[in-house]
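Shown next as structure tokens: one chain only, the form predicted alone.
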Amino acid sequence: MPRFDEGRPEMTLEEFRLLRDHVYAHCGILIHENMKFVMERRLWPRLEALGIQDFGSYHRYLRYDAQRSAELEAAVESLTTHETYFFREPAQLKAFCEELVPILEKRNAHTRRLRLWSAGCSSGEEAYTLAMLLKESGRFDDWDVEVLGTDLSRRVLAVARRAEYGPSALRATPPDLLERYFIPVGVNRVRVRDDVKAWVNFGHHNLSDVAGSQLVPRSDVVFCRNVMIYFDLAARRRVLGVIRDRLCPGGYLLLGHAENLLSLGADFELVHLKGDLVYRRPELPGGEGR
């Protein structure tokens, strides 16, 4: 019986390292050598789409072709996963609602302006979740509120902007919130209501792009959950530097539960909430908030 991949090019170790390093330099995502098999299979469709016969030629295409930028995005798209859903990690969201939201309301009462950043937002479920939770609080109805979702993948950002989801994305959504913030649009599919969408914007952003990050507005809270697990130590430090710079002094950083800042030497304070541990950018001298 022939192999299912018979006739497709194999990736040499040298080709793997060249492609791995190219992807890492672009976005900080580190692919370990034990993932060579996965990289080979995920990039096969890209070679077939371009009519390229081997991975060495594909690496040269990524380096020198006029379409190299678009192809590099397509390659990274193929190598990354975007699994997420609404109301993910409910214990952390509960701590955010019960302990941080009242602080934010008091702290920003003089400006009545609130900014949240969902960094690595994938297809938008987290950004919309945060907007729904802010609406549920009833504290910010007449405030200037924006939840910014950014991601490296233009494909998932298109899904986020469309704001239509199926059962997998909704599997942890409480029934009452499903009824309150979504409208049916087809068999087993719903769309986020317009009043929630009005608080959410999306933009393309590479977290490793330090210069480009200056375009991200300063935020009161950054959610960057289950994103830095793809980075090595150097890339994590670089990304944390970006996040710290884009956080208001005294602003909060919430990571995924499998992530922490140990060994990173990051300039954040650990804050013990009743229901979670979060990080905070230290206040400026004199306690200035911004």
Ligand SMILES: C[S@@+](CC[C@H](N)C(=O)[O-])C[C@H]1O[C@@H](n2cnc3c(N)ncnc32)[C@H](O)[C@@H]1O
Given for the second form:
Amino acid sequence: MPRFDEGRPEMTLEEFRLLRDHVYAHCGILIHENMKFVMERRLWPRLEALGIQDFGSYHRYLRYDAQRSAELEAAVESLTTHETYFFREPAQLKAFCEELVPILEKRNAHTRRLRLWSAGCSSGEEAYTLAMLLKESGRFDDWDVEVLGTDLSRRVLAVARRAEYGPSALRATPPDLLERYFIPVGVNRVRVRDDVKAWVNFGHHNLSDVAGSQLVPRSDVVFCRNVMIYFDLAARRRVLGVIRDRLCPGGYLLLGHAENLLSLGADFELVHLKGDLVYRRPELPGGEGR
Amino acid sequence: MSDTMQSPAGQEEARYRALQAVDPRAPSALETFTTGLHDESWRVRHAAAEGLRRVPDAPGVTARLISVLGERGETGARNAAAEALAGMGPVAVPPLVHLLEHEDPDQRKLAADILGQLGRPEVEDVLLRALSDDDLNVRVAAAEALGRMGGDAAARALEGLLDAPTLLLRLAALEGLASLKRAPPLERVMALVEDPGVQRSALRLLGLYAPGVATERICRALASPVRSVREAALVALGKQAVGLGPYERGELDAVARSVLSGIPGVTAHVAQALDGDDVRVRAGALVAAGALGEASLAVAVAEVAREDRLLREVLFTLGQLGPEGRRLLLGSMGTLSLPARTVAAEALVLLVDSTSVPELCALLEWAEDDLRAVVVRALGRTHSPDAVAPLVELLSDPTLSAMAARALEQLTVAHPLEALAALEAAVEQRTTPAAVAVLGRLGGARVLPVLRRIARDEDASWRAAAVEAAGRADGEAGLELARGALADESPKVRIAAVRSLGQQGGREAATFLGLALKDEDRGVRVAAVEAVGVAGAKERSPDLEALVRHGDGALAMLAVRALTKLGTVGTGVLWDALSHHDAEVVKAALPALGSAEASADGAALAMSLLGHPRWDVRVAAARVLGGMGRPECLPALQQAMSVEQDALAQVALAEAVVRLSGR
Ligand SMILES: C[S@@+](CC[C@H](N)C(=O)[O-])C[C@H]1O[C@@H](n2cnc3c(N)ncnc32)[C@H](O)[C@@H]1O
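Since the structure above is the form predicted alone, I would like to see how the form predicted together with the named molecule looks, so please show that one next.
Full assembly next; the chain just shown is listed first.
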């Protein structure tokens, strides 16, 4: 049996580091040394597509070629993990529905406007999940609601907009919700219903791009789950600055299960909900911004 | 005041922030932080411990922390103090060693714990002595500490504890040896595997041994009704498999298969483990699945690819599941997660034969580019004439056309006529210019009339393709078309001409390339620089030398590389290149320092670059020096080695030193 890496160039540690640093500077994603093989394997198709023989030349291509920015995007695309599914991390979502949603309803009662941001939304499951939960609550039916999903990868955004999903994306979806919010579109595939889609928008945004974040509207809640796990401390700081800036004062930040803001300073306050720990951007003094 | 500030969480927040605002240089800081160590909230205690580390008077801080360790009943504060001490570094060592003499066994235990966390090799002796402490907890803590940081003596002592009468000590010894990666004689561990109290640790330690008897015992443990025992066995199996060459791996798989196939229900257990939370368990489950060759596990195996770290093992395992596994995978492509689908496709490539074309074409329906790329490769490997048509069609897909072209070349070896006919048809029907390039490469002189015609096409992409293809098809005709194309209004066509000239070589090509080096378009110039090197056109060296000083790093770097290829790098040019602001130019120039002409100054230049701010330049400089064979460079290399912080540069320097001193 032939080997799966037969005839493909190996990546030296040096090439690995040069490429890693390049990717890091672009989007804050840090690839550990023990992931060299993963990088090598994910970039092989790029080398093949460009007819490039080795990773050193690929690095120079990324630096100098006229097509370099498109290629960098393609490289980052293939290096990132887009794993996501509907109703991921149910305990957190339960706490969101039972504890934060009532607060949000009260807080925004006078504007009847609600903004959620799913930062690093991948193929859209998280953003749609949030819209479905808001619908489930029955509290915002005639409100102005928007869930904005953003991601670095344009490819996953295309999937998100199509809003069609298969069993793997649905593996944690409760059957009654599947019934209520999706319509079947073929063997094993469903599409998100239009009324849910109407609350959800998608856009391209690099969380490391501080200036570009001005395009993201101020939100009441930001979900940034399983994105910063690939970032080092410096990149996390940068991204948290962006998120804080895009949160309304008193707005909430929800991170993934394995993530926390330890040793990241006091930009956020920790709020102990009964079901979960979340972070909050402090209110402005004197209660402004309410 | 907002509601957060009154809530308990809000008060905690306020205390947390107050601590963060404390200036560690203030005289009261030590006491403020020490009070914080006693806070009810772990987050506040953590902030206090961090604060203490920043207080300038390290010996004073250490002493104060040690006194907190003595406060019985203050568990939270003691733990926080221990955490802080573990972060203090060497200054904490002497007082902690002293604390090991304390009359309170609890304090002695804490001291041993923290010394273990500090991980300083100089305390090995002290900890070894603590192994005979009167108090069991202290002995266990010492054993655990030695397991974190010990050397030979620690390993021997831990081995001695393997048959200690106390379970806790036996456990600490096993765990310690595992973490030190020291394998005691196999029989001793084999005996302990039968001891229910330490079975799991003993099993994990078995992972350190070569395949064989240990493998057999590990695999037998998969028959255990207790899940944690099975998981320990899988962790060990995974560990045994790491880094084995093909021969040993075959041996491991054979042993595992013979044992596992006799265990009823093992497939279900492996399936469960493949879906588990612990990466190490999943790694072992992959090894077990592969050894079993159990096709029904194919989907579960592919799904492990969601964990990046296990990618290599997943690919390997899928290859072990045979045609039946492949059939199952193909059937479930639609329900696999994205990462699983891509590895599944990759594994399928290895299994294709001439009957696989329809299946592969069905996979092309999937939208993901990386998946389609894999399929294109697979089509080339089928060696089937049926693959020609789909591949020719793929030539028009911009992301896949280069790959499709290579796959077609693979097919042409076996089916030249089919391939040429399909390509000619594609060109006639104007399917895609990429078909022209492949046609030129495969068709030779007989396709020249077609190429000449296309070289006059109104679409620049087709003209470019024809010019480049003609160069490959026939030298003379190629040169003629390229000359015409250098006057084309489209840079794309001029670039194609330049590339073709590079392939041709010769006097005439060199003359034309001289013109291209002065082209108004940067892309054409870049291509020309490369082509000069490829063509071996030495007469163009002066043009290239001028480009070395160019502010555009790409042009400068390519010029240096081309000059190096031509063997005409002069000292002056080298100086220019080595002081270029772009590190890639510097790196490109470094290898030329070894050449005869440059080597007098070369060594001095390379040595000066050992202090370059970029690690990759320092690495390149060290390599060049290592290859120069000038022993007088040794002291400079050794000096650089003593201050080098970067791991890769250290390795490069060390290699250079060995090469220079070992002649
Ligand atoms: C693992 S997915 C998480 C999806 C979803 N939030 C969830 O938890 O299920 C991580 C996503 O973060 C995106 N991402 C990574 N770095 C990013 C950056 N610098 N800016 C924006 N998105 C980024 C990736 O493209 C990927 O789609």
